[in-house]
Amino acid sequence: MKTRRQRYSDSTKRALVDVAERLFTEHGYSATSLDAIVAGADVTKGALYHHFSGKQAIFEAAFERIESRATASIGRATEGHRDPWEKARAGLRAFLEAVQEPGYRQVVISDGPSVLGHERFREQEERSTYAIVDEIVRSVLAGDEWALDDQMLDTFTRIFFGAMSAAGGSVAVSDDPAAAAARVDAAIGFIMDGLRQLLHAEAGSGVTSRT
């Protein structure tokens, strides 16, 4: 059981990230100051530095929270689908909904790469959503009839993950994200339908190896 001091510390940290997420979403990274964050959370700057080393650190905490929410929503959307292709489409649509959220658009897509740096940004993306993409790809393609080895499955995962990241970025920066999401959904739907037909045709013809 946590002590009163520990509970207060946790509460302070949550309040700081809550305010930081809201301000970064509304104003962007450059226009948000630490003074504004501590004022919004009604704490001292010393309390902020107790939990975070500076502005970039608290931005990263807000970034991770937004990514975690998106990952959780995608995970919930894919639950309960026995058909792996339906699971993939459900995951895609949940992802496209997530990237339309103001926080995701501003914090993750707009500010994330420049604040965190490209390498760190990609690490964060892979840690949050890559595992879900890998699970979906393997559920679709890992059947014995396709005879795909782990290296080929990893290749498919990276291709689809890259496509999803690019598509999400195009939706997030669009002036009409809902329309952009609908176009992405339709385009990737065509690709998935074509792949499904190709795999079924090859399975029917006895072509099983793509290693």
Second form
Protein chains: 2
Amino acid sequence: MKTRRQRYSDSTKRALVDVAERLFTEHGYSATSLDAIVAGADVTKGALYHHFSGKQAIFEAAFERIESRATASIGRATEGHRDPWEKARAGLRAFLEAVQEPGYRQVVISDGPSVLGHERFREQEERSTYAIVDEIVRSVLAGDEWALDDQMLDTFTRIFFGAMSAAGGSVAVSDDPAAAAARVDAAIGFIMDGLRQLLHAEAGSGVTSRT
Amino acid sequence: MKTRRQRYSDSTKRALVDVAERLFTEHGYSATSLDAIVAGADVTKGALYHHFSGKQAIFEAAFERIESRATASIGRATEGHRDPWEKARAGLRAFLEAVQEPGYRQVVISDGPSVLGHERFREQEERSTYAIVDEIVRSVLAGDEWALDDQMLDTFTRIFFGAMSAAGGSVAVSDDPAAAAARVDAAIGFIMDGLRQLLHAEAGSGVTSRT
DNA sequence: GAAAGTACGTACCGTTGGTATGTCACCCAA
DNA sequence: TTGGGTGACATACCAACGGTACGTACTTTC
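What would the structure be for the form predicted together with the DNA, rather than the form predicted alone?
In what comes next, the whole complex appears, and the chain from above leads the way.
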């Protein structure tokens, strides 16, 4: 049972993150002042600094919220499928959708790395959308006939994650997002077909020692 | 023939960009003050604002310099090769090298997008390393037997560029960069093998209409 | 119902990006 | 040679911003 004070406190905190998410999305990190945030939430800086340690902290709260929404959306899109390759395609489409959201583009992709720093950004990523990509990549590539070690699977995940992020960015800025998404879908599908063919053609040859 | 005043002026401008590049690389954009830059270059803010319109402008000058160095390095690595696939592999290795440079990581990858904005960042990219990737992708994929239109080739370039950037990032933060680079090389080589196989196996089928 | 603590509000500070204005050396024409 | 004009800065200053110190009212607890 929550006490009344806690309910009030949670409410103001939520209001702060709400406004912060909107302003950070619209104007970016540096162009968003704490004064504007507290004014929008109808509180003062005292309240903000009571709930958060500083500007970076409230940014991170908005960041996490945006990323968890994207993660949930992608997770929902993939959970139905049984075949790993189908699951991968469904995940890709959901990813391309999620990455077009303005908040994701501005807060996560653009401001995320520079505000949080490489390290924290990587940490945050790894327990959200990146985790889904990793899971899918492993389910697709980690057949018994393949001797891909953990680090090699990580490498593939990184590559696909980067490819999809860049592809998503190009979709987001396109004049015709639907057509652009279709092209990305075709291109990555094509690459996946190549991998699949290779998987069947020379199963067991091993790529880890290739130079 | 340059007058003495111009030589002095060029010298101070170069000194400013030198210091800016170093400080932006070491501490990032927001943690680098103009006071620190002008102090390091042994001039005053008046000089800085005489040569640049503001902080963003001098950042962009450092940005361009770092990117042009990377571009030149990659260009040098690829110019010898005749076979497109070999050229691509050589370019990939040079890219993975270039992306490990601290300046490239901090200024171009981390701060670049948020400071310059998506738009200007994309512009800068497109006439440097991205242009090389695009050229290589086209030389590899644009065989006569393939009916890939311009937009589809762009899509492939975006995807590969994103993949390589992400891969480069993972190499840069790795405990053992050499081993990580080898893994990336193997993984992308594997993907390329898949594409090549597909190119020969079902030449002319066309991927543009695939959904 | 008093003591303790939470959840803020208020007032203030140092730093920072940016600007307005002054100044002096240098170039060029007469 | 010289003197007006201009480029290349230096100096002084400002507003905005992130952050801090401290005060206060309302709640919970005992």
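Rigid core here is just the name for the largest C-alpha set that superposes within 1.5 Å across the two forms. None of the values given here were measured: they were computed from a predicted structure. Positions refer to the first chain, counted from 1.
*Asks:* Does residue 28 show a Cα shift reaching 2 Å between these two forms after rigid-core superposition?
*Replies:* Residue 28: C-alpha displaced by less than 2 Å between these two forms.
*Asks:* On a core-based superposition, does residue 68 travel 2 Å or more at its Cα between these two forms?
*Replies:* Superposed on the core, residue 68 moves its C-alpha less than 2 Å between these two forms.
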